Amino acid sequence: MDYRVPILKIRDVLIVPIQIDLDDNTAARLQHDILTRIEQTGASGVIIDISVLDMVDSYLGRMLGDTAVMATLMDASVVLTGMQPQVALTLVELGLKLDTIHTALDMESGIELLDAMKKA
């Protein structure tokens, strides 16, 4: 199956709301997708939403890390929103540091603390 993550442009925010549970393949092709319109658009900022996850596995963990510091090193930043405990428990779990993703409950609180980050 070739599906694809949608991800949406508003204002200067992309929106990445990951809806299935993701292969190795499709989060790598997820990440080049993001960096590429991150290239294309400007975007100053990545919303990444995993709400619908409900597992994520040490190489989707790593991948959102790496996503979000390849993202500050082209100026946009990153906002995971969405995560669910068992989660963020996985997370710890595997030792996975994502120092460079900021989090938010939810998508409203991501585009908020977003405009924060452009006026700090």
Given for the second form:
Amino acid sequence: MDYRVPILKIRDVLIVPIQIDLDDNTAARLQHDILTRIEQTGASGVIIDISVLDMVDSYLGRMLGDTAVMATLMDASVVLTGMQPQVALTLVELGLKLDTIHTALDMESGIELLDAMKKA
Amino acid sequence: MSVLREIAITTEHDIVLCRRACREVAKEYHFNLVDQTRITTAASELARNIFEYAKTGTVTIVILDGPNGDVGLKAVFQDNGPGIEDIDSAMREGWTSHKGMGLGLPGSRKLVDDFDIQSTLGEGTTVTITKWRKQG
Ligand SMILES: Nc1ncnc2c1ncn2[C@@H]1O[C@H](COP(=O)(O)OP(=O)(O)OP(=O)(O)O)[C@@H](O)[C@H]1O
Ligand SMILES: [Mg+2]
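Output the structure of the form predicted together with its partner chain; the preceding block shows the form predicted alone.
First the chain shown before, then all remaining chains and molecules of the complex.
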């Protein structure tokens, strides 16, 4: 698959709208792309929106959690937005703890959360 | 019992095709949204295990007609890879022979109603999962 997830930048926030079910290679490349963009732009926050995803398995879940950890080391906060309730439930049942990543209901509250974290 | 789909796992992208096929069948047979998601997620884990440990294999999706009009979705993940030496360990959460999280097998067991694993060293592994459709 030769698809690349777009990464948009608004002020000092990177917006990553995941629009299709990603295979493992594409997910790994996305992690690399996000970290590279943080480095290039000095962004202080990243919103990863997964509202269209109908499942998150251990591979993608781990990639998201690891990305958040690495971004934190680069002084950027990651917020995961829009996770569908049944996706969240299934992740918990699977046994995956996404405890390294902040979550918010939608992109707007994700931005608010980033603002609040910046002030804190 | 009727075979609905057969997916050959040979490339990494086939993991996506496998979970998509499971989703489609679960939707077509009116499984609720949470169960569709559970089936799809378990399928993704088990198809990835085939690709990671056996390189190639096949996934077969069938619909079961149980008693009282029950409907079950059964998926069989079959490979002729190296097999698993110690199934009890492999089924334990956090146990991995590589650098995984050891979630795939124990996690997918929790997402389905029936889970069966057969494995012979040097011959291969077959994992069979079934989810029964909830009434109402
Ligand atoms: N189809 C298979 N063929 C051979 N060995 C397998 C197969 N499936 C699983 N295993 C073995 O069982 C172990 C546990 O599998 P499981 O999917 O639970 O965890 P993992 O693949 O190591 O990590 P994760 O799935 O969390 O990324 C694997 O590390 C591997 O050694
Ligand atoms: Mg696995």
